[in-house]
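Just one chain is shown here, as structure tokens, and it is the form predicted alone.
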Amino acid sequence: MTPMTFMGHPRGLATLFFTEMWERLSYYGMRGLLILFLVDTLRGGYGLDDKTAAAIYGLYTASVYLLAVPGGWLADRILGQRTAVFWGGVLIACGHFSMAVGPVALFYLGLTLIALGTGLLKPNVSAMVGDLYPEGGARRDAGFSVFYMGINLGATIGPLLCSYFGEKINWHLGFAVAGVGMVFGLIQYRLGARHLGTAGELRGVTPAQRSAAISTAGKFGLFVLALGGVVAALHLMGIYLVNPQGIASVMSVSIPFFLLAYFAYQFLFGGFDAAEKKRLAVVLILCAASAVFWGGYEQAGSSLNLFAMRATDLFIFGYEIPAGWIQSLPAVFVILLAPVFGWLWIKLEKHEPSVPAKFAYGLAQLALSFFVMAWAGTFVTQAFKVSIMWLVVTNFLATTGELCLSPVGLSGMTKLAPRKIVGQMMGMWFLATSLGNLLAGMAAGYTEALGYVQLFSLVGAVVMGAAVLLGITAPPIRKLMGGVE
């Protein structure tokens, strides 16, 4: 009997790229509404100042990514990857769903428990996506094209829905059609599970290993709830109020010191030769690229999410479309983009560019959208709204700029890093993500100090110095590669 396939692939690739999809529409559908729904006063919002705003947004936006690595380490010591993705997807609805019932904690409480389950959803689904093929090859990468395609296909619908529904419905009940979505997800995931194989199970592990794992995972569990109930003792006492802009100025110190204490210690004690360490070296460069890549890429959601409801005209043949929606555009082109960009590449062979000369043309779009957006906030007055064209235009530029610089450095973290730690500098690349994330919500916090125009003429020359610096030591950073494209 024929087994079972999908598109020409493993019919358990079906699965994962439905789960991916569900996940990614709830993820993105609430990430359009949250700064939305916290700076509004008029239906229902908390009414905060764009500066707490953006700070919790930008909270929660890195943790997601910050707690990839911790939830990568329990599936691959305790948990599985397959076992670490359904407890992922259930802490991910349970999190909507407390979201979507309406007191300040529970909201709260509701982005704590999302952060928690995608940080163990999202890295281990990649991972069991790589299980279904254990040949490797070029069927292996193009299974992966497939899986992308659901990440943008949920990117895509889920602002779409969640939008609709939270800005002209009720905020919370757009939280909940993206926990809705997530719940789809977990029924298709479980009935789609027996096409897995054994994608996903614990292996390599033996029982004394797992118990040693479980004992340090429950005393770093201790150890934190510990941590927070001395917080929250102290807030309630008044002697320490917590301030979210005050957490996030912290962790965009704390991030940056940790990875590169990690490096130096790599660089120390790690035990590499002189070869491996310059690909080390290359490897911090792009993660450092990476932060300020998505510092700026990730404001779609933050500042550039604000100007679209308070700047932009967003009437279409006499409807006036939710601002959420706009959050869709970045995945409809790189659905449209992605093919044309793998094409380029090959058809450029032997010209084609290097890993960091790549990443200063990623940088370089992206940091010409936002002298688009600095541009269209010169025309910005109380009583004028611009078109939603600039906002298509930056968008494009962004994704142009994604394309040539995301899948390229997911890809060069794998072939650059020595191979007994590979899965730590994946967990490097998270942590870089994690930061850009952070510094983009903290960015929308300037919004009303700064104004558009220089908001978004400062990011833009931010980026542009990183894209000039990196392509002018482009080539010595090429030979530090040892060859390694």
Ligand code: PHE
Given for the second form:
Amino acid sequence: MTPMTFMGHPRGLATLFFTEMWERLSYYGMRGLLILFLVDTLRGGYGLDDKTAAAIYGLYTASVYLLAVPGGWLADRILGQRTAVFWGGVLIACGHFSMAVGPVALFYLGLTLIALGTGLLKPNVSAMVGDLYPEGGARRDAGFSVFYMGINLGATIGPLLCSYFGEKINWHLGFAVAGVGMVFGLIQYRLGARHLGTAGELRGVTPAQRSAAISTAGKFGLFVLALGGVVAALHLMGIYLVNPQGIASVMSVSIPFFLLAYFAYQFLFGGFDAAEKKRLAVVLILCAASAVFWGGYEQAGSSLNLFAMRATDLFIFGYEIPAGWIQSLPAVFVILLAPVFGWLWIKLEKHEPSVPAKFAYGLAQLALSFFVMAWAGTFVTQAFKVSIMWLVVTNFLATTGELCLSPVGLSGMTKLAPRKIVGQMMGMWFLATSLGNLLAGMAAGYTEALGYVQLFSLVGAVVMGAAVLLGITAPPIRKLMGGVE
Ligand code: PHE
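Got the form predicted alone; could you also share the form predicted in complex with the named molecule?
Whole complex next, starting from this chain.
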């Protein structure tokens, strides 16, 4: 019997494709509602001020990617990816339903569960895709391209569904729809598991190593609980009042500090030779650039979402679309443009830009997208909302930026990192992404204080600054890569 295939790929890819599609559907669907719900005063939202709402959004989206680091570790040493993905999905579904119920405590519990669940699911479902192609090479790359379409298909449909139900009918119904999506994903994952072969099974870990890992995880868990307990006690005693803005500020300083400390440690004590150290330096530069990039890009769900709701004329042929529908645009553009970029890089052949140059182009396009928004902001008044076309153009530019930077970023990590710390380097990349998401949230807190024009020009200027810096230094950085392309 010939094995079943999925677009010329192993049938297991379909299972992972749809699992990730449903997961991203729930993630982006709910995310499209989140900040709008938090600031809403008219339809049963929490009516928070912009700064607090933005901090919550930032903390949530940052945690989702931050927890991918322990999530990957747990799967590698204790659970195996296959089990981690399943329980991750269960936590995510429970999280969305918890948010759907209503009471404030359950809402925040829900956000926590989704962050924990995504940390378990997202890095490991991708790792399993790699596992389907033990031979690696071009077929694996093609498999990841198909998988990337699954991500963006989910990210297209999620906001369409959740924002319709959430904004037009009831916020909590929107959250519930996200949960239902994840349940479909889980059912599909279970039914399709038989096509996965050995992908994602726990391998190469002896029972003794596993027990040691369980004990480490237990100690770490206790430490986190104790830390939480201390903070809660300080809060109850009125010594330190826990507030989202405060935590976001602490995190925005501690993540870069941790990143730098980690790299300094590897530099000094990692025992790497000169060539490896040079490549490590490149990885650090790319991580920093990535944090800046996501810090702008992920404002799609924060400041640009607020802009869509408050300052954009959302009527199309007489029907007022939900603001969150705009959130589908980047994913639609990725689906349409990814093949174009794939073709472009092949066409350019030896003129294909180097990794740092692609990063610089990516950042520059993102910066342009913010200048477009700043321009749009100049037309906004109390009585006048701008055309939706501004956001369409902005999202188009941000997406072309993403397609220059994101795919090469991940594969660059795997190629540049010294072999024995590839996994940790992926963790650092997720950490940089997490920082970017946090900054993207916090930035949205300044829409009221600064106004659209100032905020968006400032973001555009910072991102453009990074682009120029990287653009100028791209040739020497390329030298540091020592022949890795
Ligand atoms: N659209 C991407 C996704 O959801 C964004 C992303 C990039 C997330 C890199 C994590 C890491 O997968």
